[in-house]
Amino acid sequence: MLDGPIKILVPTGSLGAGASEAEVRYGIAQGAHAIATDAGSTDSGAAYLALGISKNNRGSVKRDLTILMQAARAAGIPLIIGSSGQAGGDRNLDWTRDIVLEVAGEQGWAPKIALLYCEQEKSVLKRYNADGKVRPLPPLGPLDDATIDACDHIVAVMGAEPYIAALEAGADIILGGRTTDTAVLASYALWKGVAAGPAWHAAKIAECGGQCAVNRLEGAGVLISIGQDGFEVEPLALSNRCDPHSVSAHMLYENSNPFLLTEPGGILDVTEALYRQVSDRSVKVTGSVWQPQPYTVKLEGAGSRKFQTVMLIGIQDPQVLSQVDLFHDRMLAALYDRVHKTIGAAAGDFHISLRMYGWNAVSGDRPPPGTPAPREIGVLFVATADSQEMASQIAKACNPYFFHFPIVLDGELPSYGFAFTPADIDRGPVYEFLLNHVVELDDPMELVRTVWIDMSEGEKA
């Protein structure tokens, strides 16, 4: 039996976002049993998985790790990090591992580190797919081998079990590849045998750190105290507070369904959850239910099939600004015509888009008649083609028309405001998520590889 609630210190919404020493000190003083945070998500796009890079700079991640490792070591509690290096692929995880080793060296600490890898070989996934164990999630359809082959990197998003196994084996620090945000934060409490409903719900509420507090700009982290009948949440910044509205509203965030959250091995159902204020700064939540389900993990795969080259001009010409849509349509037709005439069939399956910043670039829709003319607009030219070289050739072919295209046909040719020379910028591949599928597993550890580094002994598998 547990003596009391399990307390998890969630220092920040994402590793590298800026943990606070004072907040971490407060959480430790409250009796935190573990420090847990995720270090990424899919939210910033597919490039980070496809390239195996973090969106954060190294210094910001190292700064947070320095604070958290120092606190975890001093308190003698585990530090649990998921979705390492933004996307949680093997390269993202190794990047984070190297920073952890560097910080440990600087601190004169030799921790026992568990690395949880979840990147997948294409041949393995093809086998699961052939065995009928892969299911699509809407809006995508059944998976085919060509789509698997089009991915540069594929991860199988982990649940709590690999973390629980690493805790059981005595890890001081766990660095996980891609994991559901909630599993990272729930793992310690689940290991200690806390009821699954409160553990998963607390983790969902704390996944973005201080975002579930009343003042979202004040402070970075929260403390969750998870018991058998429910959990309490309070911000780590003493000047901030949680209230029932701020906490319950967070269940809505970045979530397509506000009541049901599908996780590996079950569904968190908060339909009947009750939120009440129990102190000035903390809220207690009861009524969260965990419904066990057959074990599935989600696949995330990123790859690129197209390349882009961009150009940017600024326009203040009042004649253009008084008829932006007409200008857009005429110029776009002229650019396509120019590519057909100068490159022809060799251009392949290409696409040109003109984004009229200051007019309708974000939506692409048509402003209603009578919309006042803007003072100036920026026009972003985006050429997309099957190779970088072709995208670049298309931009170069379009350059004179993009630069000089007149709205008044009998006048002198205008020259719009380029910002750079050369005017065309090869932007690189178009990275996309190509998978939205789940795999059914018999064993939660099936697609996970755990590597241990005991710094007092050296690395072993």
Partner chain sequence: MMPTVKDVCRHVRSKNAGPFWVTFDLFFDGPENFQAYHNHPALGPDLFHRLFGADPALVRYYPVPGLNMLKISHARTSPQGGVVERDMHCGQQYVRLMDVELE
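If the one shown is the form predicted in complex with the partner chain, what is the structure of the form predicted on its own?
Here we give the lone chain, stripped of any partners or molecules.
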């Protein structure tokens, strides 16, 4: 146990987003006991898990790792990273591992590295499912083997326990697969015996770094100081500050209930939490409660099923712009009719969408009557089919309609503009999250594989 609060330096909301050297120096000077950061999420879609690639470019991740590894080594504190390589699959984790090894070599450091893998074999999940240990989350129903087989990669979202075990075993650097953001940040404090309520709540508030500060655009990270009765949070940028509103509001982030947060092994309840300004820059939070629950972890599985071809068309015709909804409906009907007539049954189970950028492409909702006409719109045509060749053929069949399709049938023909030539662009597979389920575990470690790299020994353990 340590005397006083446990201080966790959270340098950024996501590894590669841009850690600040000055902010990290400040956090270290305040006595940080560990550096912890998340490195990914599902925010950007299923492709990163299905393909095993990172959303962030290698250079930005290496830059952040260079700063953080240098600081951790100099201070003699662990560096903890979760959801490595964006999606936390085995390939994502290995990608991050290789960067860490490269940076360590450049710095002349031989750290002890724990790799926490959480990608799952399909046969293992089928066995859990057959034993009744997998249950769906809304809106999905019971899991079947066919859905498991359709996934390219499946991860079990880890809690804090694998990180605690790695810290106990003396890891200098921990690279975790897919993990809840909060578990990564809470693990060190939980390892040191801090009360679970403050530890999990502090981690939730700090998960996005400086996003819990008053000026979310000023600075990247925060410092959380966690004690038995509560925690304090302050931005690492000295020009920024936290206040009770900016801190409490973060419980709303990616959370359907602002008072309850479900994590592996329990529920964080902040219904009675109090947020109090204790300095110009920091807020103290008390009253957080942890309610233990049966241990479950979420399964995330991604795969591809269909293929898409897209075209982008610009329209400035005033008659179309004065009746965008009518144009959309008539054009869409004409396109479906053309595919049925020119390709027929061979088109299979296809789908066409027209996304009217500048009008309602983001929401899809029809604007209320009286909404002013836009100056121009961009029509994103998307054809989805069972094969790339068929998606491409559907786009080619529809292409001629985007030259002069009139909204007034007996009027002068309008002209529209293609953004590219050739106009049709094969987008490739459509990647989807196919699982929204949790699996019940008797042991938090049973779906985790830990691999050690001790660079001082020059070999894997």
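Worth saying up front: this structure is predicted, and the values here are computed from it rather than measured. We call the rigid core the largest set of C-alpha positions that still match within 1.5 Å between the two forms. Residue numbers count along the first chain shown, from 1.
Participant: Which rotation angle in degrees describes the motion of the smaller rigid part relative to the larger between these two forms?
Facilitator: Relative rotation between the rigid parts: 8 degrees.
Participant: So with the rigid core superposed, the C-alpha of residue 410 shifts by how many Å between these two forms?
Facilitator: Spelling it out: core superposed, C-alpha of residue 410 shifted, distance 4.6 Å.
Participant: Core superposed, what is the CA shift for residue 363 between these two forms, in angstrom?
Facilitator: With the rigid core fitted, the alpha carbon of residue 363 is displaced 2.6 Å between these two forms.
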